[in-house]
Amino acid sequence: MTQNSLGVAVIGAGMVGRAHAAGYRAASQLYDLDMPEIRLVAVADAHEPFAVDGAKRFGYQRAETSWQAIVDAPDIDVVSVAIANELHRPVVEALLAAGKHVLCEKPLAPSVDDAKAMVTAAEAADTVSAVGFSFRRTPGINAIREQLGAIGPVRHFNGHYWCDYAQNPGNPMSWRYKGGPGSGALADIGSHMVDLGEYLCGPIASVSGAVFQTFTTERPVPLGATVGHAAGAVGDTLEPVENEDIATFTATFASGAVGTFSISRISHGLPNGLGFEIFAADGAAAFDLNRPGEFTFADHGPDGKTNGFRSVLIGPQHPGIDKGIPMDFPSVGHGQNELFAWQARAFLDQVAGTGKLPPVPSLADGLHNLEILAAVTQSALNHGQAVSLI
């Protein structure tokens, strides 16, 4: 920190990298006013064009075009790793080396060797650290983690994380595409249904029948840089696709509870199709991102005549809307930008030592992601068998 301020970078201006550097742009603007003072500094990215755009969209003082860059400027306190999975190890251990607390984008690693080397590092810096799963931010999914408690112990945890970024066979080759069996859709949006359940329902003790398949083979060439998932010019070179369009498979948590899973890159119509159902011994609720601003919950609690699932409309009375958005009044609602708002502030709370709200997951955290992933991915590769992971 220097002088009572802190300066933030973001490595990556893509589409997650948009989002945090948003994010920081507006996290001292929310919950109490005792944040230091924030100073956005830069927005890097090897494509100078991104970066540029970046930088001067959100109000960043320059643009880099490498991340050794914000490595050594000594005008950066923290940074928000938003890149290629392949590049997160060794951006992350020179920023931890150069003593920078660093918030890197989920998975953590491109392998579980990558992780423990990344949690290594992080346990011999003097700075904070985390991996965003951003989710665990989610207004909705937290009210319904608060009445667990209430409505007896969780018998079936049913995610799903459903998205057509891969349907199409002529979108673009990219790094997605790239790193073998369960670096595809299982890594980039299973990585965050996995945690939900062990958010929600605590540690997964085993995975079974699990069933990876690719049904794009090849990808075209991409002519330029893409950003996200976003369509571009492409040649007529075809290059092969390496990893899984959709995952599916089986978990028993420690508590007892079953979970099923349900991954897939090629759902028709759902562009952001994230959602869960938890069954417990008396109750129910559910919560599906294309309706953030509310949830579904069932109990005891109403007459017979009129009891059954009923909406939930998120308000003040949540978790973490109250000075969380700027008109925090009830059913306004709220989107998926304001989680990374929401994990930024924390974030920065954690470096500043004023934190007061959940801290963002630690590296520790991403690795044991990552450990589950392996099982799964073990699991496919082996016509299902079951791995135990305590």
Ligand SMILES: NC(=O)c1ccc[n+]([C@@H]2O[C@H](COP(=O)([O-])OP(=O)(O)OC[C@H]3O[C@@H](n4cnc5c(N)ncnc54)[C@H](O)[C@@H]3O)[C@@H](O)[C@H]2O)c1
Contents of the next structure:
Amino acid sequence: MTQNSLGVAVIGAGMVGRAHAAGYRAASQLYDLDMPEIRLVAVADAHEPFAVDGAKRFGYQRAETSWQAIVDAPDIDVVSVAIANELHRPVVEALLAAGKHVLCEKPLAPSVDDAKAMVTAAEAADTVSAVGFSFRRTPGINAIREQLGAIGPVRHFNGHYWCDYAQNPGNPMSWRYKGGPGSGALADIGSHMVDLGEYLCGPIASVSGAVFQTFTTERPVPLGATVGHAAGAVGDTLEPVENEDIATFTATFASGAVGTFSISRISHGLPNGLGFEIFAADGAAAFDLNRPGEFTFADHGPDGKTNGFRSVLIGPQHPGIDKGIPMDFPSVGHGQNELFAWQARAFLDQVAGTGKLPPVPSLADGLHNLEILAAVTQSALNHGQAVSLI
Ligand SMILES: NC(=O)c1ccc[n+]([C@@H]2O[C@H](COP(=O)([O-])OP(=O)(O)OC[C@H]3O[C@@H](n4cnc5c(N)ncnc54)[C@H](O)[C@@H]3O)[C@@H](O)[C@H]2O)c1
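Please move on to the form predicted in complex with the ligand, as the form predicted alone is already shown.
Up next: the whole complex, starting with the chain shown before.
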């Protein structure tokens, strides 16, 4: 902390960096008014127009074009790292060595070895570090998690993250298509679903039956800077796609529950289709990110004539909503951007010692997640063999 205030920066002003930048801006308006002053200091992006746009749009004092400028800045205490996965390790290690608090995007790193080194760096540092499994902030998911004890042990978790960002073979090559088996749909969006599976059902004990498939094997190189999944002008040069469009696998949880996971970046018509079903001994629940302001739930409550899945509308009786949105009235609703504001607030609370929210997962949690993804990849590369994790 610098003079009773926290200076904040975001590295990467692409798709998710903007959500981090906006999240810090909103964070002190949420929940209790006990935060130290939050100074929005810098947005950094190697592509200067993105840095300038991000700084101006979200009210940050300055734009930077190198992450090293953030590392060296004495007026910055807290940094989000929102750049391509292969850049996470060098940037996070440098930030931690410079005494910054670091919130790194998921997946924590491109490999288990990189993630181990980052955890070691975090242990040696005197600061707070975390990994951005932002869906853990979802009120509907937390509402289901709160009810799991009441509907008996979970027997089956069925999770899917179905997106369509890679469906068009003409969309430009980007860092998302590089890095070998397991670094595609599995790492990009499957990492979230694996984390949610464990968040809801406890540790995964083994994975098996993994299948990876790639349908678009080369993509055109973009002519300019790209953001997220956006289409853009491309040239005639093609580069090979190095990772999977689809990843499916089965898991067993240490509890004995069974998990089925279906991950795709080529699901027609579903830009952001995260969802899951949970079947427990005495009830069931389901969540669909396309309808984040509700979840469905079934138990033995009503008699047989009217019993079945019912929709529950999210409101201040559920986790995170009370003072978490400006009009915190039942059924007003929220979207995915709010998750980043809630995550930013939880992280700032951890740094300032004012925390009442559940903490943001640690770098060790990010490493653990990568170990599961590595086991899934091992299964896929060996005809679906079972891989034990505990
Ligand atoms: N939690 C979530 O829901 C979520 C959503 C999207 C992405 N992500 C993660 O966030 C990270 C970034 O993803 P994205 O979709 O925002 O990527 P993106 O490609 O949209 O943005 C990355 C940005 O980094 C910039 N950049 C490249 N090299 C740089 C450097 N050396 N220094 C500074 N900036 C540099 C690029 O110009 C670009 O603007 C990834 O790890 C991804 O997995 C998480």
